[in-house]
Structures are given as structure tokens and as C-alpha cells.
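Here's a solo chain for you in C-alpha cells, the form predicted on its own.
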Amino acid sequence: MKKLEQIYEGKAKRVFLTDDPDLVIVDYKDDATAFNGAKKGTIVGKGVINNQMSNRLMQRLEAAGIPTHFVQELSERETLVKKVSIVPLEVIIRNISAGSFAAHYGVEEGIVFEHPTIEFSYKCDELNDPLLNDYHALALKLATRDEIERIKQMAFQVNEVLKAFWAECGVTLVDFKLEFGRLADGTIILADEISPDTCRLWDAKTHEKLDKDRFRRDLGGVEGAYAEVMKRLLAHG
């Protein structure tokens, strides 16, 4: 597979064309950002962990019948994936109150929900990714009604698979962000990544944070937390 020119660079990844028009290469960086890019830094080794963790979790989801963009891990930091057009909706599933949910609604962190919640935000850095509902998404033509329903169904299915797996690892899946993409034929599949950058992961016993909140909140031990999560995943993978 020949790696051609770069077509995208985001906060955490670069994307390159290949000699197959349906496939691209994703290269994971160690750059870290928070608060929509207002805080910047580096988490040494993050790219390697996020790449390999995401690939293993995507394969687990594929085995559970959830279509993803994963094709093949090429190296520590690079993965071959299906080329998609990203649906400009960030999909957040929450099992426990934390982060912006706790702040917006004036509740403490750590409240376990009777049922998981789902929320959408408009994937637009210039507008700070505002929250929106189904009707807003339809009005803005971000997705069709069928696509929105499919995305919801898949997101809750992802939650069930990942929640059960992380529990085996002694980790509580608090909340996480997903992104979905359209293949050339319009099929919706899971894209982007699943990592400590995009998930809140707490130690099941101590509730110690094992994710990017350590970077966001200047808690220290960021690299150690990422490494610990990866170690547990490999032990149960």
C-alpha cells in the first residue's frame, strides 16, 4: 500500500491518501489539546497507545456486528482505514455524570444513570462544537432522519460492548465520544478513534481517572494513566 500526500491534519491525527481511492492511512500524533484547542501540550507515547487501543477496540466491535473503518494496523502509529465522509456530528454517550454534563446541569460527578444518555454536538471548531438535537441536525442537513436513527442505534450498541469489556479490565466506562462516516455508497460506519482521548475511563475500585482528564485538569501522571489503560486492555484483549 503506497502512502501518498497528506489530505488532513487534526489535533491528534494526520490522514494520507493511498494508491487505493477507497483507503487512507491515519497517523496518530502525540499532540494533546483540550478546551477546543485552547490548551495545548504533548503526551509522550499517546499516538502509539491511541492507535493500537483504537484498533483493538474497533476489531472487538466488528466482531459484535458493528461496522467500522478499520482495515489493518500498519505500524505503531499508522493504520489503514476505509475512506469516509465524516458526518459532522459528535456523538456523546454518558453512563455516569462527569465533565460538561456535571457542569451544565449543576450536578456532582459520579452519579450513575439508570439509562445511558446520548447527546449530539455540531462538529465545528469555529462555533465550539455546540450541542444540538435531532431537529437541529435535520435543519442543518448534517444527516438524514434514517442516518440519525442508525447512528443512535449503533452508539448504544457500542456502549454495551465497550462497557462490558472495560468492566473485565477493572475500568468503568464513564462516557465517550464517537464519530461516524459515510462510505461512498452512503453506508454509515464507525470512524475516528476510541481511546483515552475520547473516553472517560475510571479505575473501577478507586475511581482514579485514567484518561485525558488528567491533562485537562493538570492532575499529572498523564502518560502513566494512558499506559495503565493500555496494559489492562492487552491483559484482557
Given for the second form:
Amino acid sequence: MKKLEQIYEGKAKRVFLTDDPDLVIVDYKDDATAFNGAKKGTIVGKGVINNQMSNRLMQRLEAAGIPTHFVQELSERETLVKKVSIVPLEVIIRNISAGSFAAHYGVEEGIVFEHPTIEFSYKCDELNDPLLNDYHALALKLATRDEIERIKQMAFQVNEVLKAFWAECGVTLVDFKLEFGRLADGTIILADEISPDTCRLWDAKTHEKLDKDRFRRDLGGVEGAYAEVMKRLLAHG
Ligand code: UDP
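Form predicted on its own done; form predicted together with ligand UDP now:
Entire complex below, previous chain first.
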């Protein structure tokens, strides 16, 4: 597989064309940003961890019947994935109150929900990723009704699989963000990444934060937290 020109550079990843028009290579960086790019930094080794963690989790999801973009891990930081056009929605599932939910609704972090919640943000940095509902997404033609239903169904399914797996690792899956893509034939598949950059992961016993909140909130021990969740994941399969 030949790595051809770069077609995209995001905050944490670069994407390259390959000699197969249906496949691209994702290359994970150590760059970290928060608050829509207002806070910038480096988390040494993050790219390697996020690449390997995301790939392992995506393979688990595939095994559970959820189609993903994963094709093959090429190196520590590079993965071959299916080329998709990204649905411009950030899909957030929450099991426990934290972050913007806690701030928005004026509640403390750590409230365990009886049922998980789902919300969408419009993926648009210039607008600061505004929250929107199904009707807004339809009005803006970001996705069709069927696509939105499929995305919701897949997102809750992903939650069940990941929640159970992280629990085996002694980690509580608090919340996470997913992105979906369309293949050339219109099929919706899970894309982007699943990592401590995109999930809140708490130690199941101590509730210690083992994710990007350590960077966002200057809690220290950022690299150690990423390494710790990766170690637990590897120990459980
Ligand atoms: N998240 C993300 N990218 C974003 C916004 C949120 O990956 O641009 C993840 C975040 O890591 C957390 C979940 O989505 O696991 C919910 O984030 P929240 O809405 O609470 O926003 P935050 O407090 O991170 O700004």
C-alpha cells in the first residue's frame, strides 16, 4: 500500500491518500488541543496510544456487528482505513454527568444516568460545534432521517459494547464522542477514533480521571493516564 499525498490535517491526525481510491491512511500526532483549539499542547506518546487503542476498540465493535472504517494497523501511528465522507455531526453519548453536560444543566459530575443520553453537535469549528437536534440536522441537510436513525442505533450499540469492555478493565465509560462516515454506496460506518481524547474514562474504584480532562483541566499526569488505560486495555484482550 503506497502512502500518497496528504489530503487533510486535523488537530490530532493527518490523512493521506493511497493507491487504492477506497482506502486512506490516518497518521496520529501527539498534538493536543482543547476548547476548540484555544488550548494547545503535546501529550508525548499520545498518537501511538490513540492509534492502537482506537484500532483495538474498533475491532471489538466489528466483532459485535458494528461496521467501522478500520482495515489494518500499518505502524505505531498509522492505520489504513476505509475512505468515507464524514457526516458533519459529533455524536455524544453519556452514561454519567460530566463536562459540558454538568456545566450546561448546573449539576455535579458523577450522576449515573438510568438511561444513556445522546446529543449531536454540528461539526463546524468556526461556529464552535453548536448543539443541534434531529430536526436541525435534517433542516441543514447534514444527514437524512434514515441516516440519523441508523447513527443513533449504532451509537447506543457502541456504548453497550464499550461500557461492558471498559468495565472488565476496571474503567468506567463516562461519556464519549463518535463520528460516522458514508461509504461510496451510502452505507453508514463508524469512523474517526475512540481514545482518551474522545472518551471520558474514570478508574472504576477511585473515579480518577484517565483521559484528556487531565490536559484540559491541567491536572498533571496526562501521559501516565493515557499509558494506564492502554495498559488495562491490553491486559484484557
Ligand atoms: N468530545 C470530543 N470532541 C469534542 C467535544 C467533546 O471528543 O469536540 C468528547 C469529550 O472528550 C467527552 C465527550 O465528548 O468524552 C463529551 O464532551 P462534553 O460535551 O462534555 O464537552 P467538553 O466538556 O469536553 O468540552
